[in-house]
Each structure stands twice: as C-alpha cells, then as structure tokens.
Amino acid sequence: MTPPLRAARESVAGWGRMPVRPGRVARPERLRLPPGEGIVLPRGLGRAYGDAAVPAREDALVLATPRADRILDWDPVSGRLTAEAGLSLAEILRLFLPRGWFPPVTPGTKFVTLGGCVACDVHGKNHHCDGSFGGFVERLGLLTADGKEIACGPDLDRELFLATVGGMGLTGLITEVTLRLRPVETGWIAMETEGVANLEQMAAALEASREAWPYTVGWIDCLAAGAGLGRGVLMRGRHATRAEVPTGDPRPRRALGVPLDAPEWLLSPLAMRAFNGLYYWMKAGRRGGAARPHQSLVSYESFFYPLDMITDWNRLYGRRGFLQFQCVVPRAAGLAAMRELLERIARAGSASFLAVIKDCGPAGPAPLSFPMEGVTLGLDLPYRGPATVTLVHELNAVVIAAGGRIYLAKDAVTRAEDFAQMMPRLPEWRAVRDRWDPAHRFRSAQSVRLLGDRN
C-alpha cells in the first residue's frame, strides 16, 4: 500500500515574495499522485517570480519536486540525458560541465528544476540562436489528472507534449525530462563588453551581433531619460576553447546572503538613479563609452548567473517584495514600443537595479511559450502598492498594442482579459488541457488569475 505523502501547512509565495498564500506543502522523493487529493500544484525550487507557483486555496497540495532529482540515463556520446523532474541546472552543471557538457538552454539563475523549465519554457541568452528550452527535449514522463503515466514528446502524443511546454504545470505532473545537453570545451565565456548611449545604439548593437555570438544579452539604466534613453552596456559571449584558457575550468565562487530585508529608502528613485549612474560608469563609461569594446574570460557563473552569487537576492526589495515585468514585442513594431515602455516607467520612478534587453528568433510550436521574433524588455518593480499594479496594466496596455506578450514565469498581476488579447492560441491550448484535465485538477493562483479557473 503506498503511504500517504506528509504536507506541512507553510506560506508559500514567488521569488517576488507577493503575493503569500497558505498552502499544504509536501516534498516526496518520488513523485505521485496520492488518491484523494483534490487540486495540486507542482512547485520546484520557487524561482517563479510571481504566483505561477502560489497555490489557488489553502487545501490544495503543493508538490515540491526537488527530492525527486534523480538521473535515469545518461549517454556521454550524444549527451543524452534522462532525469527526473526534480533535477536542477546546478546539479547538471555540477555533475557535467566538468565532462564537457553544458545546459542547451539556461535562464539567469541556475536554482530551477528541469521540470521548471519545461514548465515555463525557459530562454536565455541564445534565444536568437538556439530558441527555447523545449526544443532541445525528446521526452518528457508526465501524469495526468487521472493518475495515468503517460509518455509524450515531439512524436508521441505532440499536441499533449507542446501544451505541456510553456503550459506551467497545468496539463499535468511532469516526473521524468530526457533532453541534450550541448558539449563545450571549458567553464570559460569569452566575453565582449560594449557601452552604449541610447536604445538606438542597443538595438542595432543587438543586431550586429546577433550572427556571430550564440550568446547576447544587454543592461538597460531604466531611469535615463532624454537623449539617453535606453542607455546600457551590451554583453556578448561564446564558450571559449581550450587553447583560449590556460588553467582549468573556474573554481566556483562562494555566494553572499542578505541577512536582512532591505530598508525602504534604498528602493527610492533617488537610490535607484544613482546606483544606476554608477553601474553605467564602471561598465560602460570610464572605457570610453561605445568606442571601446572589451574583452575578457570569465567564468559560466559570472556570465549567466550573476544574480546566483548573491543569496536570497530578492530580500533588497524590502519585506513588500517586487514584480518583475517581462514583455516581447514583435521586431516589426520597431522600437516606438520600447522607447514607450521606458519613458512610462522612467516617469513612474518605478525602476530596478538591474533592467535586461534581449534579442528573440523566431516563436516555437507550443502555443503558450514565452518568446517570439523581437526584443524582450525584464525588469524588477518595487511593490508599493496598487501604484505598482496600475503601472503594469499601462505597460501591458503598450504590449498588446505592440502585438507582444507578457512571460507567465514571471507575472503576478496581469489581467485575465489583457493575457487573451496577447495569447492568440490560447483557445488551442485550453482544448487540451481540457481533455487531459477537465476539472483543472491541477490548478494556481496564476490559473485563477488568468484563465478563470474556480479559487
């Protein structure tokens, strides 16, 4: 008789620690359905920023996958690997880079389960390149509401298998992963570091490099103004060759905490304007701006996991946390939608430390995945109140205009009829996840939020 999973009754929120909802929360270290549970919730290592892992009503079960992380099958010739869900990136980078393989595929912090990143269809920096998470998947072990196991991938079950990529744990527990990893010869990035003046210099910055650097991202001061609008430093990189490193792979560094919650005058615009100033200065303008490009190597923590080295990062926003607001527009909406989108948040005062600019390819097959062909604009808001949330509905209101869409891992507020407008396939997925799911067993607070299931 399979025992009964023990849950803890716990206050469980987002990485943006708003909202807090009570839950039930059990962490087992297989992963199961336990018969007589109603409404579930899957939940990794909580890096969703927003409610997408809050659950919907304090009875509902929050399955926290990360004991369940162990690795099934592994083929060092393809780099073939078969995993349970609960697995994160630290671990496979951990266990593998040191073999010279690496994530096809990371966001910016290693602390997320595969699972996760199914879930959310995560990107990253060679999205322009390479696309989303879910491309590089073959298989994903999946139970469904009714308890069956079910086997899906890109040929076997597809339409279950792309609803489940981007889905956000809705269409079902994910319990296995087999992906492939990408070889690489170190833990080195050749970097090259650019200082901009405006967002006219980034996105062509952007552009020019999209062809010769799998990997590009660029840092935006969210709080210049004027002719200085868009002002940042761009940061481009490739794994570096042996021949390129003299030593060995780069010693992992030792990350620092926040003993406290930050005080509320460090979030004030003035704070803001000037941390900014300085980060701009030390990055882009004592080498003489856009003039001089430069190079370095550095480790594959300092590049994609930057945040990573501080722990529990999220405590500098204050005890009233921060949502993190992340659009794409469309490149053919040029880059009047950007410029909107900064000049509404300058004006607001709302800005964050660090503010993030990306070049997209083209969108994938499933119908609720993130990006598509244009730029994707992240950054951290503050909370204060229903301030914070009017500012995010105006900047959705400029998204949807734009033809973009706003990234579920990360949104805590939109509004149910603003996510339909941008999700044109919506419908399509709904279809599914009806079929598999038809009592929205498996059910949030961000699913209530958006997609009228019942609280």
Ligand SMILES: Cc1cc2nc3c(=O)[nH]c(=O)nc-3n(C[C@H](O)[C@H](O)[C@H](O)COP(=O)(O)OP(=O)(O)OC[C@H]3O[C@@H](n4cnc5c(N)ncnc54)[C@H](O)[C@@H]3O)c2cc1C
Given for the second form:
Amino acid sequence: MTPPLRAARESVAGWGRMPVRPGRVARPERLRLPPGEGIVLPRGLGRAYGDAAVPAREDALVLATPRADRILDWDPVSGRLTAEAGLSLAEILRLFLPRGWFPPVTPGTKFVTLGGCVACDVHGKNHHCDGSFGGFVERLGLLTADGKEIACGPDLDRELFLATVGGMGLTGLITEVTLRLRPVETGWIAMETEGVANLEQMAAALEASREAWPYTVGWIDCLAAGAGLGRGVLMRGRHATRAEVPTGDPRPRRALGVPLDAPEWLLSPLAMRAFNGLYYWMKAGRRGGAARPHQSLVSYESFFYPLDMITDWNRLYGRRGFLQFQCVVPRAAGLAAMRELLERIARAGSASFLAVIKDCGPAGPAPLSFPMEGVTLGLDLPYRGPATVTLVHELNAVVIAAGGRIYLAKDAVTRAEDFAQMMPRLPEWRAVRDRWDPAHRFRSAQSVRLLGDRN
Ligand SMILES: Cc1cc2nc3c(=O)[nH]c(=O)nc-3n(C[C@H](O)[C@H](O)[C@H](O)COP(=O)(O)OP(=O)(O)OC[C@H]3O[C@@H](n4cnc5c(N)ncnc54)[C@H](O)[C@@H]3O)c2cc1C
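Go ahead and give the structure of the form predicted in complex with the named molecule, now that the form predicted on its own is out.
The complete assembly is shown below, putting the previous chain first.
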C-alpha cells in the first residue's frame, strides 16, 4: 500500500510574495498522488511571481517537486536528457555545462525546475530564434487526476501534451521530462551592449539584431519620459567559441543575500530614479543619445542570471511584496502599445527599477503558451494595495486593445473576463483539461481566479 505523504502546514507565496495563502506542503522524493488526497497543486521552486503555484484553499496538497530530481537517462551524443521534474536548471548547468551542454531555453533565473519550465512553457532571450521551452521537450511523464501515469509528447497523446505545455500544472503532475540540450563550446558569452536613446531606437536595435544574434534583450529605464521615453540598453549575445575565450570555464559566482525586508524609502520615486539613472549611465556609457556598441566576454551567469547574484532579492520590495507585469503585443501594435504602457506606469508613479523588453518569434502550438510574434515588456510593480491592482487592469486594457496577452507565470490579479479576451484558444484548452480532470482536482489560486474553478 502507498504510505500517505507527510505534509506540513505552511504559508505559500510566489516569488512576488503576494498573495500568501496557507496550504499543506509535501516535498516527496518520489512523485506520486496518494489515494484519498483531494485538491492538488504541483509546485517547483516557487519562481512564478504571482499565484500560479499558490494553493486554492487551506486543505489543498501542495506537491513540491525539488527533492525528486534524479537523472534517469543521458545520451552524450544527442544531448537528450531524461530527468525527474524537480531537477533544476542550476543542476543541469552544474553537471552538463562542463561536458559542453546548455539548456536550449532558459528564463532569467536558473532556480527553476524542469516541471515548472514545461508548465509555464518558459521563454528566454532566444525566443526570436528558437521559440519556447516546450519545443525542445520530447516526452513527459504525467500523473493525471485519476492517478494514472501517462507518457505524452509531440507524437504521443499530443493534445494532452500541448495542454500541459504552458498549462500551469492544471492537467496533472509532471513527473519526468525528456529534453534536448544544446551543444556549446564554452560557458562564456560574447556580448555586445549598446545604449539607446528612446523606444524607437530600442525597437530598431532589437529588430536589427534578430538575424545575427541568438540572444537579445533590452533594459528600459521606465522612469524616463518625454523624448527619452524608452531609453535603455540593448544587450545581445552568443555562446563564445573555445578559440575566443580565456583558459577554462567561468568560475561559479557566489550570491549575496538580502538579510531583511527593504525599507519603504528604497522604493520612493526619488530612489528609483537615482538607481535607473545610474544603471543607464553605467551600461550605456553616457547620458542621452546612443553610445557605440561595447563588446565583452562575460560568464553565462552574468548574461542570463544577473538577479540570481542576490539571493532573496524579492525582499528588496519590502514586506508588501510586488506584482510583476509581463505582456506581449503583436509587432504591428508594438511600439504604440509599449509607449502607452510606459506612459501609464510613469503617470501612476508606480515606479519599477527596470523594465525588460524583448522580441518574440512566432507562437508555439500549445494553446495556453504565452509568447507570440511581437514585442514583450515585463516589469515589477511594488504592491501598494488597490491602486496597483487598478493599474494592472488598466495596463491589461491596453494589451487587449493591441491584440496581446499577459504571462500567467507573472500574474496575480488579472480578471477572468480580461484573460478570456486575451486567449482565443482558451476554450480548446479547457476542453482537453475537462476531459482529463473533470473535477478540476489540479487547482491553484490562479485557476480559481482566472478559470472559475471552485474554491
Ligand atoms: C528572476 C526571475 C526571472 C524570470 N525570467 C523569466 C523569463 O525570462 N522567461 C520566463 O518564461 N519566465 C521567467 N521567470 C518565471 C519562471 O521562469 C517561471 O515561473 C518558472 O516556471 C518557475 O519554475 P518553478 O520550478 O519555480 O515553478 P513554480 O513557480 O513552483 O510553478 C510554476 C507553475 O508550474 C507548475 N508546476 C511546477 N512544477 C510542476 C510539475 N512538476 N508538474 C506540473 N506543474 C508544475 C505550478 O503548478 C505553477 O503553475 C522568471 C522568474 C524569476 C524569479
């Protein structure tokens, strides 16, 4: 007989620390669904910002996967890796980068699990070239609501596979992932940075870098207004070859911690303005107009994971936490919509340290997957109560009018009716989920809010 899982009562939150809900959290070494359990929510390393990995209700079982992280199979010729869903990208990098392999797609933190990457269908700085994470997945092991373990993939139970990619853990518990890693010669990135004076220049620079650079991203000082609206720094990179680099791989960097919740004054418009101005000055080389591109070799960690250098950096936003806002809008609407979003945020005085802007390539086949051909903008909004929620609703209205959508891994407050307008393929996804989990046993605070699941 399967023994019951040991679960502890805990407060659970996403990376934005808002909202916080009680739940029963289990961290098993073997992923299974014990009989007699009701509502279940899979959870990885809790790096989704909002309420995607936050339980719907107190008696829900939160099944945290990070202890289930065994490597099950590895083919050093093709780079095909099969592992339990709790394995993190940090571990994959530690074990496989010295052997010349890199995750095919990585978000801006390596402290994410394979299961979380599939469930959010994460995208990286290479979306314009390579698409999202799901495109590199060959097989999933999935525990469905009736307790059966199913294998699915692009060529096997395809509908269920596609509903699980980007399906936010609502089709079942992903137990195993088979993924193709990318061969690289070194852990160094050949990087070019360029200061840009405004949004038009940023869009043009992103566009111009599409063909030649596999990784691109822009940082925007979202407090700059008027003629300087959208000023920032464009970074582009590619994996450096062995011939280009100093001897050896970059040394792993040690992270610094944030020991306390930051004080409110750190989030004052004045302090934010000072930080953003300093960042732009340091990175762009001079104030105002475009600086000449600057070339350097940097470690993959500083290129992909600058925020991982400060553990618990989410505490910088103080006790009240923060909301992330990330949307994507089609290219045609792109610039005007981005301008309106930035102007509204500046007007609301809802300062964010920096905003990130990126080019996205074509949407993948999964119905709930976030990226679509266009431009994506993401930023932090310190949580100041109802005013911040109202601002997100206003930003969402701009996104809907532009034909875009928001990213569920970042969301905590979007309204169900707004989400339905953003996702034309939602009914198709719902039909598959209802077939596999008619009682919505897999449920999160987010699915109660956005999909009308019972609480
Ligand atoms: C600093 C930072 C930068 C980021 N940058 C990016 C970025 O560039 N691109 C991007 O796409 N995202 C980005 N993210 C978001 C992050 O990559 C995703 O939210 C990721 O899915 C988190 O993985 P996790 O293992 O922590 O999952 P969690 O946050 O624990 O869970 C996320 C979702 O996945 C589900 N889930 C987790 N494990 C399983 C499983 N085994 N089976 C079924 N469902 C499961 C959960 O139910 C939940 O819905 C960033 C986050 C941070 C904190």
